[in-house]
Structures are given as structure tokens and as C-alpha cells.
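Just the one chain here, laid out as C-alpha cells, in the form predicted alone.
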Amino acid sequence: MKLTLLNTPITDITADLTVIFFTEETFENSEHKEILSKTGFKPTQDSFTILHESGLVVCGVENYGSTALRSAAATVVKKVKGFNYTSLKLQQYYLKNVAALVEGFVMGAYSFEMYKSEKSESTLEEVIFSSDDFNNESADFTAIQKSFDDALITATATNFTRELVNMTPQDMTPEVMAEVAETLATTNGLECDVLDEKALEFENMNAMIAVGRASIHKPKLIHLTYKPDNAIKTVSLVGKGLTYDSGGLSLKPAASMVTMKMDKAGACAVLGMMKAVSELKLPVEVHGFIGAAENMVDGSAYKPDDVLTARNGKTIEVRNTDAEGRLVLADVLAYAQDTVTSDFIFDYATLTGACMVALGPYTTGMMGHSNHLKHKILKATAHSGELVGSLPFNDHLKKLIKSEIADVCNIASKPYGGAITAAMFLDNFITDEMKQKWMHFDIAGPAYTESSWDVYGHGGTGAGVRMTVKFLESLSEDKK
């Protein structure tokens, strides 16, 4: 499907259909007001009704803003991929909201059918916005033609995204995720760096290396880089790509287990990011760095009771392997802050369950030591389409990750602040420069889903990745 943005009044423009979004009060106004309601259609978060007779979609919003454009998007688009129709017409709903227009048509459309032996069918081609505003408000083309452009490109990356985090274990080893970051690189400008298990070894990551040990999947270490001439800041992205979990010898019930092809989302999500930076062309110098693991189970596994030593030097008394994603990120952290001097360092992970207690299934779990950070990312996040809700540190909870044999425990003695004391146990491998520059990211909650929300159907969200550009265009902003 083809979205295209045209500098025409909405009635020179030849479609199908035509799309109308209503709040209560426009639709009070509404010149099809009388035979719309005779359908049933009341101007609700995302009821959609169809006027075939007269080329007419309409769909109900709350207000216009950019939260409830985008779902409505989503939802007109996944209704009309069921009809037999060519194209989409629709006018802007202010400047503001071109970007959550085109998100939710691009991300509404997409579905995972790697798999299907009979794949699904649609007719519609394209969906074409016209540079009229709805109340007949002017807005500078090219201001509407940028946003338009850097939305498109976002939405893909996140679908790119996606399609990464749904394919299965098989499909998806550390091998093959290594493959995805080379092709990357290659088509889009990228350099990359792939560290294979002798490289590891060599490095000292015994942490990432114990987690990988029983797989025939050999873990990698995979370091994209994207740079641009006179950049502002320099930022380092770490992801969690464990491209399956077994839980290891703490072995996970067996539902448990279906679904932990979504625990490599963290690194998905920093290979989306990367496709995403590059091109947009933003001046800020991206680092990608991601430990690809499998974790599994044969006589030559980690177990309880072992002791790791990092690459940093810390010891880690082993409690849980099950535990393991920080584990992975505890070396891959120390291996990016001693291979690039960076203002900002992240980290995304699908890491516990206990950040779903905590914030619920569709919010990102935010934590780190630096409050002022904390308030930028949040506000450069706020209309990105993702929640991000934050956790506090605590050194109450510091106290349940010490271990009385090694320098910490890689899981807490008590299964309270769950989030937090994974968060706490990664900051040990924080150097005391980068404190106040690190942020930790849990997606565990929004980075999947079995049903639909949002723009969202089943399967992976790309969670991170539209959050992530917002943070990295706001540094742009800031030296403007």
C-alpha cells in the first residue's frame, strides 16, 4: 500500500472512498448527519461505518488530537482492507497530526503472514492525503510534505521492526540476526561490526557467553554505527536480542514458553532504530549495539550456583538462569561504554514480567538515576504514540540483588520491585561517568501483544523505535 501527499484541494483529488473523522461536536454539524445516524454510526473513539453508495468512510474520534487520530486511522484502514476498494482519500486534521495520520494508516495495515501457506488479499493500493485542513485552515506545504516524510519512514522502520520480532526461533538465530544488521548496513550507509564467539571470549564477555553456551545458536555480538557529518551528539542504543528462552536449567512452564520469540524485541527494535536514523539523515552519530543469544538447555549449560565474571570485572552469583537477558546486557553495557564515548546510553529489553504488574501491558518502563534526563526523554516521547511510565530507584531494593559470594545476584532475594531491581542490577555495570546519561527501557508490557490495541493486531509492536527517533529529532531541536 502507497501513501501519497498531495498539494490539491481534496475535491480535485480522484479516490474510491473518502474519509471523514467526527468528533460529537462536528458531527452535530455534519451536512451527512441524517443518514448517517439512520446507520447507527455514533461519532465514538473509533466506530466506523461505510456509505458505499456515495464513496464515504467515516470514523469516530474523540477530539482531534494525535492519539486518537492515529487509532482511527488504524481503524479505517484494517476495515477497508476487507472491501474491494483501489484507494483512499482524506484531508489534514491540523498541522499536528499529519505524522499520527500516516502511523496509523502504515502500521494499521500491516499483518504477519510470513507463515500463512494462503495469504490474505487486499485490493487497496493507496491512500492519498491532500493538503487541505478539514476546517479549511491553511498550513505550509512543505512543513506538511516533511512531516508527512519522516512519518513514513518511522512507521516502516517500526514494521520492519515487527516483522523481525514475530519471526520464529528457527528463522531467527543470532546468526541470521547478524545477517539482517550486514544487509542493513549495506543499503542503508550503516558500518557494521559482528563479534562472533572467539571475539567474545577474547573480549571477556563471559556473562553473554555463559547465557548462549548450551544453543547450537552461537551468540553474537552485532555493533551498527551511523555517522554523519558535524554530529551534535553521539548517542549509544543497547538491545536485548535473545532470539529464544528457554529459561535455561530454571526451565519455563511450557506456556510460558510460547511467545519468548518476542524476547530479541530490545535488539529488533535498536535495528529499526538504526534503519530509521539513517534515513532520516539526523545529525546526531547512533551507535547499535546488541547481544544476540539463544538461551537453551543441554549438559553444557549455565546453572544456579555459578559464578560469571563480567566483562567489567564484577562476579555475578547465578540465582536463576532464567534471569538471563540482563545477564546478556551486563557485557554488551560495558562493551559499548568502553568501545564509544557517548552523551546519552540506553538499553531496550523485554526484561521482566514485574514491569507489567507495575505500569500494565502497554507501557514502556523508564529508570535510571538522572531526573532531568528522565523529563527530556518524556517530554520529546509525548506525542509519539507510546506510553513510557517512570520507575524510581530505590536503596531499599538495592539490598535484595547482594550476594554474599560474588558482587551481585542476578535475581533479587524477594519478588518485590521486580523491574527495579533488574534495572538496579544493569547499573552496576554502568561506569560512574555515564550515571547520569543511561536510561533503561523495559518493554516486557508493549513490546507484544495476543490481541489487538492501537494501531497495533497480533504480535510484535516495534516498541522503543518511535520513542526513540522523537528523543533523537529533540536533540536536533535543542541546538537549534
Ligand code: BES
The other form holds:
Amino acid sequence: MKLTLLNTPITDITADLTVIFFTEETFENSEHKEILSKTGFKPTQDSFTILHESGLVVCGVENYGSTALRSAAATVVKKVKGFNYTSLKLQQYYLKNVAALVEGFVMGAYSFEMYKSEKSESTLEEVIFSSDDFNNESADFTAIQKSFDDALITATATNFTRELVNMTPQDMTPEVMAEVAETLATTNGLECDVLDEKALEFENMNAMIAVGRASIHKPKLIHLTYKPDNAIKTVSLVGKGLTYDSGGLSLKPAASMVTMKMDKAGACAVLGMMKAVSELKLPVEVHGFIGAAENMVDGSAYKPDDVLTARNGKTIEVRNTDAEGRLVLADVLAYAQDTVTSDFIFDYATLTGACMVALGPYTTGMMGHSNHLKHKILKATAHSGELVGSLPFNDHLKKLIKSEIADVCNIASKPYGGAITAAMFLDNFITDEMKQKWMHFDIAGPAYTESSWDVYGHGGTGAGVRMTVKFLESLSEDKK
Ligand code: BES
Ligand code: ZN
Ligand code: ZN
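Could I have the structure of this protein in the form predicted together with the named molecule, to go alongside the form predicted alone above?
So here's everything in the complex, that chain up top.
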């Protein structure tokens, strides 16, 4: 499906269907009110009606804000895909919402078909955006064009992440993930460095090696670099890439193991971010670091009671092999800081079920030391289409990860505040210099869904990609 933007009045554009979004107020004053009322249409959020005879598609929105329009655009495309039309056209709903509409159409149209013998084929080929505003507000076409193009890149990169997350653990192994990174590097002009098990040993990444040891798919560390000439800042992005998390010897119960192919969502998000920033040509040097490993069970498996020495020399008492993501991140965070001097270091991980308990399944948990940075991130990501909530550190929780025999323990001694204690564990691997520049994002809730919400259907959501692109874009605005 192609999205096009034309600097043309909507009446001059030919398409099978015209899309209109109605609020209660605009519906009240609409010329179509009478006929639409007969179909039972009410302009509530995501209500949908199609008038085949007049070639009209209508969808209700609570207001003309980005959240409502994004969701409605996704509703429209999901429904229209079920008919035999080839094209849609629509107007603008304020310039600031172009991006949300593009995201709604692109992300709403996504479905995961890789393993279906019969692909659900849609006839819908094109969505045409007119530069006309529904309210007859005049807007600068170049500005609309820029928002449109950028949103298309970001939404497509988000779908790229979703596709990778949805792939099975047998198909998306650490090795395949490294190949995906190498291909992306070739197509998008990135540098790519892959460390195999030998190199990981050489780099003293013993925590990560321990996690991956019982798998036939050996761990890989992937380092992608996007280096523009005009970089104003350098940012490191670190992703948890557990291509499968069985829990290891602290085996997950059968029901909790299902969906654990999504434990690579942080890594896949970093790949999507690298794709987006390179296509957007952002003036920021971006390094993507991925710790790809599979947490499995065999005679060589790491054990509860093991003590591991991480890359930075800290010793870790393992009391639960299912708290493996933090062990991989410990080493990858240390490696990232040793390799690149950056202005910010962010990590993305489906790290804890506790984060979902704390914030619900739709919100990413943000944890770190700097309130200033948290505010900066919240401000930049407010209209990204992603939800982010901050969880605060405190010294009482920090005591819960003390170990009697090592420097730190990989699980807390008490059951509450698990998202925070996991982040405080990671803090052991952040240098003093980087403390205020580090932020941890627990995407365990929003990264994967088994029921539809917002623009998403079943599967990976690409959590992390859009919010991070927004943050990185905001760095160039800082300078102006
Ligand atoms: N990958 C899981 C976290 C997770 C759970 C992500 C559910 C998405 C949905 C992580 O490795 C894990 O197993 N964490 C444990 C930590 C515990 C052992 C301290 C958890 O959350 O139960
Ligand atoms: Zn686990
Ligand atoms: Zn995990």
C-alpha cells in the first residue's frame, strides 16, 4: 500500500473512497448527517461506516487531536482492507496531525503474514492525502510534505521492527539477527560490527555468555553505527535481544513461556531506530548495540547459585536464571560505554513482568537518575503515539539487590518494585560519568500484544521506535 501527498484540492483527486473523520460537533453540521444517521452511525471514537453508493467512508473521533486521529486512521484502513477498493483520499486535519494520520494508515495496515499459506490479499493500493485542510486553514505545503515524509519513514521502520519481533525463535536466532543488521547496514550506509562468542570471551562479557551458553544458537553482540557529517550529538541505544526466553533452569511455567519470542523486542526496536535515523538523515551520531542470546536449558546451562563476573569486573550472584535480560544488558551497557563516548545512553528491554503490574500493559516504564532528562524525554515523546511513565529509584529498594556473597544479586529479596530493582541492578554497570545521561526503558508491557489496541493488531508493536525518533529529532531543535 502506497501513501501519496498531493498539493491539490481534494475535489481534484480521483479515488474510490473519500475518508471523513467526524467529531460530534462536525457531524452535527455535516451535509451527510441525515443519510449517515440512517445507517446508525454515531461519531464516537473509531465508529465506522461506509456508504458504497456515494463512495464515502466515515469514522468518528473524540476530537481532532493526534491520538484520536491516529487510531481512527488505523480503524479505517483495517476495515477498508476487507472490501475491494483500490484507493482512498482524505484531507488534512490540522498540519500538526499529518504524522499521526500517516502512522495510523501505515501501522493499521500492517499484518503479519509470514507463516500463513494463504496471504490475506488486499486490493487497497493507495491512500492519497490532499494538502487541503478540512477547516480551510492554509498551510505551507513544504511543511506538510516534511511531516508526511518523516512520518512515513518512522512508521515504516516501526513496522520493520514489528515484523522482526513476530518471527519465531527458530527463524530469528542471534545469528539471523546479526545478518539482518548487516543487511540493514549495507542498504542504509551504516557500519556494522558483530562479535561472536570468541570475541565476547575476549571482551570479558561473561554474564552475557553465561545466559546464552545452553543454546545451540550462540550469542552475538551487534554494533551498528550511523555517522552523519554534521552530527550535533552522539547517542548510544542498547537493546535486549533474547531471541527466546525459556527462563533457563529457573524454567518459566508453560503458559508464561508462550510469547517469549518477543523478548528480543528491545533489540528489534534498536534495529528499527537505526533504520529510521539513517533514512531521516538526522544530524545525530547514533550507535545501536544489541545483545542477542537465547536463554535455554541443557547440561551447560548457567545456574542459580553461580557467581558471574561481568565485563566491568563486578560480580553477580545468580539466584534466578529467568532474570537473564539484566545480565546481558550489564555486559552490553558496559561494552557500549567503553566503546563510544556518548551524550546519552538509552536501553530498551522487555525486562520485567513487574513493569506491566506497575504501569499497565500499554505504557513503557522509564527509569534513570536524571529528572531533567526524564522531563526532556517526556516532552519530546508526548505526541509520539507511545505512552511513557516514569518510575522512581530509591535507596530502600536498592538494598534489596544486595548479595551476601557477591557485589550484587540478579533478583531482589522482596517481591514488590521489580521493575525498579531491575533498573537499579543495571545501574551497577553505568559509569559515574554516564549516570545522568542514562535512561532505561522497560517495554515489557507495550512491546507485544495478543489483542488489538490503538493502531496495533496481534503481535509486535514496535514499542520504543517512534518515541526515540522523536527524542532524537528534538536534539536538533534544541540547537535552533
Ligand atoms: N523477559 C522476561 C520479562 C517479561 C515478562 C517480559 C513478561 C514480557 C512479558 C524477563 O526475562 C523475566 O523473566 N523477568 C522476570 C524477573 C524475575 C525472575 C525477577 C519476571 O518478570 O518475572
Ligand atoms: Zn527471563
Ligand atoms: Zn527475558
